[in-house]
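We begin with a single chain expressed as structure tokens, specifically the form predicted on its own.
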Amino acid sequence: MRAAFFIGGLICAAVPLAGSELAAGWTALTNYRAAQALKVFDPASTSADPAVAREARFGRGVALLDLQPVTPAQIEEARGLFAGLVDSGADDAAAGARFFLGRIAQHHQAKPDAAEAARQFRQLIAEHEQSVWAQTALSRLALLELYELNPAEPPAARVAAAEKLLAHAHTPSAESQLHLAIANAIFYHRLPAGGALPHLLAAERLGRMDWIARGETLMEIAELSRLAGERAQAAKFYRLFLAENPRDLRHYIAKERLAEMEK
């Protein structure tokens, strides 16, 4: 997945832009113009202002991961830039660099290294828990816990490990993403479906979902509530689904279920 996908929602909150010339670089990245971003970051990487220079090196690393086609040489250079930032400071650039070291291990290198990605994300959460980078890393670490890190462990143990990450979630978005990831894993691993219901209810209450995810969640809550005998709760969410998704193919099913309960 392209690095710029994350930049739009992260950079403005995470990195205090040091100057208008660097702001232009981040704007270029959010518009998928990595080559243009490099022209902004590279001259600033030798700035006399240490904060500007560090942010510019961080920007160059992110741009290298987004400059298509991404080559092994680009990945290695980005890794070196990020490692240098992590080893030489504890600012927002260091936190962002740690996040992208995890992303490189998880997605960019030729052979993904789930254990290394998890190590980077855990250290990021331990050192910068309140940062937007750590909050974004939580759901990515959860996915590693749920599917990749310990495949020999029983699925229930993997779900329990992911649930422990909820204690570190301090934003509605991070908490919602964790609840949805855990609920989906419960379905995927064919664990008792009722265990997903509290997570789906929490995610719906937090309200940080796109339209497609919300429709899925409303229907899943309604169905699981019906199966659990929670008729009033099921009816409430069938009605919500019907009101918000009038053209959905599941509209007929929801309408039939609601009619049965209203009898």
Given for the second form:
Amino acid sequence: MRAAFFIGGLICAAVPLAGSELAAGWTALTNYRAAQALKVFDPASTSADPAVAREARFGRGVALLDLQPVTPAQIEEARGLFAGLVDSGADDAAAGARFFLGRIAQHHQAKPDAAEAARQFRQLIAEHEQSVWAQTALSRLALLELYELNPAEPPAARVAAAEKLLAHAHTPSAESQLHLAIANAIFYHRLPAGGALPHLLAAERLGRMDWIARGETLMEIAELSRLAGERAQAAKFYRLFLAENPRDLRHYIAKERLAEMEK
Amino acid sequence: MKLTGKRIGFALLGAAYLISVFLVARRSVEEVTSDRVTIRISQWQLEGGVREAIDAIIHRYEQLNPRVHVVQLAVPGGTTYLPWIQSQMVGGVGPDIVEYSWPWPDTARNFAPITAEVMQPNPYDRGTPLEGLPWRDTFVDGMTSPDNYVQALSQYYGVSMSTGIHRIVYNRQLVRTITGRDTAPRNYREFLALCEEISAYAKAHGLKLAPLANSRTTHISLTSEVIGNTTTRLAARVDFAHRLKLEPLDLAIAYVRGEWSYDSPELVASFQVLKEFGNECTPGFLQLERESALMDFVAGRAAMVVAPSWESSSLLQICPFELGAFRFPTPREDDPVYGKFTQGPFSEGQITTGMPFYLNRHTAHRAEALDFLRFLGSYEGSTIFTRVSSWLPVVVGVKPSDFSAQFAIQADGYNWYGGFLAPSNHGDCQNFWLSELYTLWGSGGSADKFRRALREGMGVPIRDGLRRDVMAGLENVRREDGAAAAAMELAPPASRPEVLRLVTIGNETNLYQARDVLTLAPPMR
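Can you switch from the form predicted on its own and show the form predicted together with the partner chain instead?
Shown next: the complete complex, the earlier chain at its head.
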């Protein structure tokens, strides 16, 4: 028993130690200092602790995507590292690696590959649906559905495909981002704007938006409610907008429309 | 020892060296031995009064915070400042606070966002009418200017010090002599009538006198305002996202899709208003610099002048006559010709605040630099700045000084943000229409020729702008992916975010929309 506690204690002590080893690398990356991050990740990638080694390899892959100047060879190396992690485990590093395999295909490689990005994201959602990586990937997969995957499909069908992803969203942030992406696509594709209203209302209810996005959403809800004849709802959101954005340049027109709704 | 010229030269050189060593050593020793923190602030506004205004703010701040010493680095603008600050930042020796601008490179890498801070009250506003308000809401525009809220990064970065508003300034004495009254025209028709009276007077008396002095630079913001005000109904029609606001990207997408064009009746009407306005200006003003326009006005060769607010204090000093000022009266709904196209009143809210200060991401004195930044953007800081520089304030409630009060922003009214002459996040569209103004105001120019020039040529810079939006969007996404993953890895397991903080979904959406609309065939020429 004593030995078990001893070993347990060692493991517990080792976890923060491993974290602190790599924390400097991640901190450097938050400051966009990829070269500095590599100096931390590279020695740790051969650590005796497999978890530390895997996280370090993952860190190297991420750093390579931001090491200036980014070259195609670097991106290929990162892809190889991520593929290796995906093939050799099912831990958080593997989920993160799968996410970055999708992101490389989506945005990092010189010629984007929407189909490959979508394939990686779908597999990530299938394998690690509850993970932060999959929850993040949902809205990015939605963008692929809404704009690039099936350009021959009518916009309404693309919106419907994106709406199906809502079933996989398990956090308010992921769900809110999906609703916002869909509402924006409805406007962009010039579908009947009223279709965006339920998505915007859902996003507002879920919260998690930054201040600017929230301001825009409040105004969009107010305007679409006014156009739909939902006077009370429109008035509520004009009021909210005005209260939260006292210096916004739209205050004059918002006040004018609020007065119209309250007649 | 004989005192030769050579020896004197060596002695002077030696003395200079020793003085330099002493000065450098004293500063280093002071930094090491004193707990006083020195922060540096760089800026490029070398106009009269501005350096003095910053010095006055520093003086007051150091009284309040004796532990902090602030050094102002005033560096010439133009082609000097940007390379200088870039080399400083790359070398890791950049000032703690930097005057910067959002279109310049590497904002995210070099500067720290202040989003969390602007949502909180500014402690230096305690005891003022702004106490308790989020710092953001203490600025006249709610910090919505592109230099404050950097849209591509979805973060607040800059704290502005001033803004520029233009007015038509007039020579009261001369106008009174010509018309028997010295009040400002109340509407567009009265403005045209005033110009006609001035021209008739000049002709009758054989004078070289134009109604309005103007220049190739001072007309730009006025021209944009005329276009914006005359097209409010068109703006409402192309607001497909129902935000009561048009971003340049919205306008570019709608343009490429053929949802508006330079043949739109509202735009044709606005070009006609511009043509009429140009007819009243000094002949050949498109070739004149602003100094020439001022000279014409001061010398009595023009009864009015288009003047930006930062000229207001100079005008008072150099004009030997009484001045009046008014906002250009764009036609309103009751105008017999243009009324049907527009809906007012018009807000001047689409102000672009300027002289923004950014916080160095890698400063060794973040707390002190942020604190000084708060003082700069406080009620007291802005009051000092306005009093000493005579520039317009951007903090709510701070009164402009003397004559510049006539340049105070009129914020109430309709404003759709986006300008139909600048449907792009990049400068190419503006460069294009500026280069085509001769078709409007040049010899033989007309509103119709200008319309045709824009219709023929504007598509190219709009599409170029979209392509650059895509490239910039990709750069943002790529850069933030790594930082977001890193931030997530650093978060304690119990407080991990629900999703990674990538670029916002809105910004990534913009990238897709710009790329998608570029796949549409260009309209037929």
